[in-house]
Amino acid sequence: MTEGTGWAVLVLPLALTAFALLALAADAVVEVRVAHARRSVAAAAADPWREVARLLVGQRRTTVAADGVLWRSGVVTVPLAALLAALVLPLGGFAAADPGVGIVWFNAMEILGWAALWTAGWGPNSPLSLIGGYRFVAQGMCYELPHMFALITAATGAGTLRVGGIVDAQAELWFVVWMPVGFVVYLISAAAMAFWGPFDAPLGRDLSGGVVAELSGVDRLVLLTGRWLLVVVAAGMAVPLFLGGGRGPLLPAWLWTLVKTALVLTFLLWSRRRFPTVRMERFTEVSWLVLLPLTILQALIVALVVLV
């Protein structure tokens, strides 16, 4: 896999932001259609741009006895963690970086997002945002172990922690075919990682927005942008891990990567409206009693196949 550093690092944030904006516009159109509102597609697709403009000119909110450094650094780190995780994402046969521990790097940046969202909830000195931050920590404790075993399963099947090596190992058979449990668990944990869809309790309406309850203006825009970037990056990583990377007939590798990423992203957008918000105690039971044993069993089966 070809690596690039200079211009690729500069282009990557722009490309991810553009992909996230397209997904946001598509989500806005679907929301209008589901609500049966009498609005044109163009007007619905323009809603995200209006919201961005509104937040850019909005006043930043302050709270009493807030830890400003912790608060603002947590907000900024959410999109930063998504961008750093995306460094190992391949586009066809090219990636900004393809280190020998790419899977470890991706998971580490996800943990950085954990810390960022918690500090963004702690910093304002507000009970609503603090509870939202702790909800995400509890959510992370639920999904992280199954998520790690899903990543380990793909790495075990390829015999490497390098993302490019995992793509190369799927030359004959995509991992989703013989690692279906790992793929399904990864999709579930990807939604939880981006506090998305049924896992949006950290931003719950019962908390007036939870982590973002005290955020306004540019601060709110930055954190919500980071959330959408996490969704895109999580969807993008499913492609090299389980869907063969850029492999496919007729189309070039980079286009196949985009098509597969769009399909995974479509599923995540669909799940947002298909499933209600999951309560943490219920998710804990399902995760530790169902998902974790299944992923361990899947990892053991893959290890036996590799050894044989």
Second form
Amino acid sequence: MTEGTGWAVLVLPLALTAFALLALAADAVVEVRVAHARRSVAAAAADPWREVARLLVGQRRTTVAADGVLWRSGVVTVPLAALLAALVLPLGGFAAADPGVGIVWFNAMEILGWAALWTAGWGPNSPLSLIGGYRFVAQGMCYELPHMFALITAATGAGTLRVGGIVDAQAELWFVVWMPVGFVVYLISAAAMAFWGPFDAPLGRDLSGGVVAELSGVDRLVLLTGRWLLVVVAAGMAVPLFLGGGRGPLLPAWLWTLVKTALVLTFLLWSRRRFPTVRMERFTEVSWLVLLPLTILQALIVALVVLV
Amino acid sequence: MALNPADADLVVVAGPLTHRFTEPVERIWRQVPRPRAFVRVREHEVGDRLDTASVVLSRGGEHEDGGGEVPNGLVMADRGTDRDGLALDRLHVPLGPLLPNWPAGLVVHTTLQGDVIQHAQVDPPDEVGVGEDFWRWPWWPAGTGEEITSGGVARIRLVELLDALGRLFAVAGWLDVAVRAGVLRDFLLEGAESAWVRRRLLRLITRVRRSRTWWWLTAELGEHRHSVVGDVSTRCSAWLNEMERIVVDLDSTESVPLDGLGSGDRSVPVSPQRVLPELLEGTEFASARLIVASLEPWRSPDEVGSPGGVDD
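Go ahead and give the structure of the form predicted together with its partner chain, now that the form predicted on its own is out.
Entire complex below, previous chain first.
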């Protein structure tokens, strides 16, 4: 795998943002159809741009007795965590970095997102925002253990924590084929780590927006962009972990990576519309009593196959 | 529509601004970031007013100086033992009267520890119920000697149920279905063709019924032995059953005798204040919102289980 800093600084943020904008536009078009709005598809596809412009000119607001430092640093850390996690994301044969502990790095940056959302929720001194922060911590407790076992299973199958190595290990057989449980759990946790889809309680409508309830203008733009970046990165990581990386017939590797990422992203967009928000009060039971044992079993089977 | 003042550009007050809402609306306006605009509309002028507002906004908005910081109704936290006997911070947070997908005018004063509601108290409702006039509209012609048809009655009841369901789904974060319910409600109000409505409505009902996630998430929520029937999921199910039953009446031109409108006497909005505190205490915030949304705000709790309600 080729590494490059120029890649990291220039191409990666742009590529991720472009991908997120495309997904946003697609989602806006679907929304118009659902809402039976009398608008053209082109107008709907331009919605994300209009929203960006609106937030850029909007006034930044503050609240009474807010903890400004915590609040703003939490907001900025959301996109930062997404970009840092994306450093180990390979596009075809290239990656910004391919360290020997790539998987651990990805996992650590995603946990940085917990801290980010928690402080962003705590900062404005507003009850609804604070509850949003609480919710994400509870969510982390639920999804993280099965998620880690899913990551470990892929690493065990390849015998390395290096993302490039995991892609190489799938030359003959994609991991999704013999680690289906790991893959499914990864998809669930991908939504959960980006507080996305059915796991969007931290930004819930019942909380009038939760963590983003008090955010306006550019602050709001930064956090919401960070969330879209997190979704794209989480979807993108499924490709090297379980879907054979850039492998595929005819098309070049980078294109295959994009196609596969788009498919995973489409699934995440679909599941957000398909399911109501899952409350952790109910999901904990499923997560700890069903998903966790299943992922451990999956890891055990993979370990035995690798040993024998 | 914005979920919070922070995300809003435009504050629209539709209809009369009663005493109860003056202060909350002012508070919301002060929290809206600039550029912003404030509009008051009465019936039949919605389109014009909104066009004016969008012009104002495009010119940089109305720079009205609200002056100073917003007291956001947040009392300093104190301490108290929680359900596990731990001393935790207590926040006193009023919910309502203006909250998205919340019965307009309802105010519940809550004491929160974390996201658990330890104590809830409901404000007495205004003497004139909010929304009361609107929901009485199939009976408007009653005084004028015009005929009331059972099709018209079915239509308004469907609108009412779709409104309630839309609120419930929105609070549950099931936006796709909430939007679909809202679209159907609006088309019904505009007088859409009943065959089209029926087809869409039945599709919606089927989708909700088939969602195992939905029933799993709402089961055993908001149960009360005496005052209300079932839990959130059975109340939702009752609404679906009722819609399915009355949607066939949409075309009916059969006239409804005036004395048959006893059950339609909604002039006295019976507040949910008697049951709500008991139902809400000890629940988590998300569950509490679902419980509130599963009760029809302007029907009495005793009515919830009556023929309009549960259908076995």
